[in-house]
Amino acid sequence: MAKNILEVQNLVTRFKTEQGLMKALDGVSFHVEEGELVGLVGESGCGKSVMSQSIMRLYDEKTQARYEGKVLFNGRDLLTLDEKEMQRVRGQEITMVFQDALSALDPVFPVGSQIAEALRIHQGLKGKEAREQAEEMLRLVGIPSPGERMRSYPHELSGGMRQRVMIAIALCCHPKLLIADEPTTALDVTIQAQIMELIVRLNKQLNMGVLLITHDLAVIAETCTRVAVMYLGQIVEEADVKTLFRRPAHPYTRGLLRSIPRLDGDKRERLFVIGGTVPLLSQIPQGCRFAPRCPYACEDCGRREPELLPVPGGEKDHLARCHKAADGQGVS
Amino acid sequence: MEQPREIVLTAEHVKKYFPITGLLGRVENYVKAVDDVSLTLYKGETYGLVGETGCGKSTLGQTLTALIKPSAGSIRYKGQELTGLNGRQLRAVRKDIQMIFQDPYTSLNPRKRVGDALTEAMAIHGLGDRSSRVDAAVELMEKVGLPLEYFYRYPHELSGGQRQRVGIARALILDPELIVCDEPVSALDVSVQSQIINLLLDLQKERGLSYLFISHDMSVIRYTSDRTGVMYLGRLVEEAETERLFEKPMHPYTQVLLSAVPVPDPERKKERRLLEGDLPSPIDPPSGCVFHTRCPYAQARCAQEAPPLRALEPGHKAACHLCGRENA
């Protein structure tokens, strides 16, 4: 069996604000093996960007917001490193790619400079050296001409050429997790397959373990090897890509599996609503989060607050938070 | 579906090209942002237009509303020609003819209350008093789904799904007979898109409601849509009724677009056809088929020779040189 390259466990991420501490997340634990592509699905405001950017401590602790639980990255917890061993860890071992390409890139600098700075910080590489290495980025990414594209800025980049300078900058110090914070989103169909198809390939050539979070369960799908699905700041079920899609054993999920629509979908069929919204996170329901929504909810799940259980007669590592589910009963 | 259908608008080879202004104003080049499309829009049915960024699908459809003046071409409206139209003429047929926008969020005024914002449509077109203007706009809001008190409410307390039910209701306050959907579920959240996907077919099949049901994703498009047209560079590529252009897509860029959307089905490999290469400049969009650059089936006679939309079968039209012939 791999090791775990990250382990999170039990983080909770409370936000300071004017209402007074808001969690945003509550008690999450999940891990990502060596070279694993692991996916974190859900819809806004669920918590699944919090948890990439409490895995970077990217809040600042001081103003914004307070951590508790464990964040272990080959078995270093983050969450007990001081701020100069924390920017070592960033960018070196673990980074990040994000939606927004063009916002995340220094508009005054053309890009062949920008890589080779990342080269500079975290490898110690100088003027040429840096320069070709910063070429090599580009080519591995699959930049065409990557010579000329060196002296490109960012504004002359298409969005997707522009993404795949981001995961270049990601890469140059050879990370052993890559997390990627909806990496398609703002791109065409026909980019976002260009690219996700790069993100696999540079999982398995590079050995790079890959924590995928978005909202599109169709990326997931095609990716992915195990999934988390998040709910107001909580995993709500987890499995591995196929069980998850074949058997989802939590309410939620089968509900926003059975609402979109699909390529291969009967076109007659009304598409499946999920009742009610999400509810803000000052107003997080008693017991079942899910249950104000849940169309099999009994009286119990609005008292008590259920537990990521496995699930009964379920595939090793099914995980499901689901009073219905951990009876063994199922919902159906 | 036999007898002939009532035509509802007719667009014909209709241009937009903006100019680009360089020193002193003068003209330098133009974006060709729609250039030569011909479509028909028939009543009740839903025409979904489906491309990526920049093919001109909202350009396209902002002309066809008459929002923007299109630089050739002629478009009527029930037999009506809207291009050189005044102000007032205009604004008779635009209560037929409504919009609603993908950004619930930026098309509604901040400091207009939802209520307030819904009757005001009826007051400019001269409709109703106010009391009467007021049950309109509250039957809409139930028909919508949006609870009452937020007749009050301004759009910032409400979310996303219910400001598009605000942009909704206020498309239809007017009773239109076309409505133009701009990327309508494209902000929305899957579980709210649903929600929204619903409301419009129920309205449409309630009050038999024309469509032009603009969008980049062609899942939405095919659970929408009953014909759909391709637009790639401002061009129309291929149309066809729906069903037809998703089984048997004839155009080499409608096959692509199709392999390029990711399935929610773990066990289900699908061969990927990827493009090479970006999206040309529409300033200076190649010649011949504007395709032929990143077509994989491209031919000397692609660089040199536009192919026209021509029907290939009944209702199915693609514009390529190569369709129709075994080898495409």
The other form holds:
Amino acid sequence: MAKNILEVQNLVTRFKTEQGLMKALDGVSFHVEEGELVGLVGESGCGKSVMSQSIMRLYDEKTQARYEGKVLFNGRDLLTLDEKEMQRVRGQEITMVFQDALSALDPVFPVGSQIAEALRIHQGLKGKEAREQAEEMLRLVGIPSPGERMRSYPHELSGGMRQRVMIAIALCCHPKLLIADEPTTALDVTIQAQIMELIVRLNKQLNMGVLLITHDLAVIAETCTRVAVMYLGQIVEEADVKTLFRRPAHPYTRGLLRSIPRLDGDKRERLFVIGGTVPLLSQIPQGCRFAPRCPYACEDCGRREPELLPVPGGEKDHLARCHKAADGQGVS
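Having gone through the form predicted in complex with the partner chain, I am curious about the other one (the form predicted on its own); can you provide its structure?
Nothing else is written out below except the one chain.
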């Protein structure tokens, strides 16, 4: 059996604000196995990017945030490491592809030197050896004429090429875990498909664990083995992909699935919309966090916060944070 490369246990992230500490993540738990591709889905403002950056400890713990819980990477709790130890983990053992490659890449250096820099810092390569390895990484991610592109600046490349450069930087040190935070944002449909095909191919080729963060459930269905649904700083449902699409247990998951346009649907039919919006962190409702937007909410939902529990009669490892799912009533 594959071992867990990453185990997040009851992770809490609090941000320091003028109003005091705001809890952006509240008891998040999930895992990624070695070589597995796990999806994380939810609306904007649900905490997906906060969770990914908390795993990497990218928020300044003196001025910005506080962490609680455990983030076990190969059995080692990342939250207990000092900053020098974390710097050795970031970029070498765990890497990240950010949403906007143009903002993430340095505009004043050619992309080849930016890949080579990661190789010098983490692999100790120098000069010609670092440049040759950087060129090989551009070739691996499918950039044509990699020798010429080594000298290009980020603004001279298309959006798809910039994202491939980001992936090359992320993979140049052969990490065990890749976190891809909406890697196809602002790209056209054809390029999106190419980027996702690249990530899936490298996942299999390198036996690398991948945590894929996205809004697109269609991408999740095509690429992932398991999926976690996030809402307002909590995991509200987790299951293997087939189970989630066939038998969603949480009303929020059902709403997301109903929001997907269907090719075989009636073109005159209005697309389903989940009512309301994700609340601010300062306005988290009591009880179930989704209750104010849930068509199945009852009085108990507004009083008592549900736990993430196995779905009665469901598949193995199918969990949902819903009172009705937990008591076997369902929400259909």
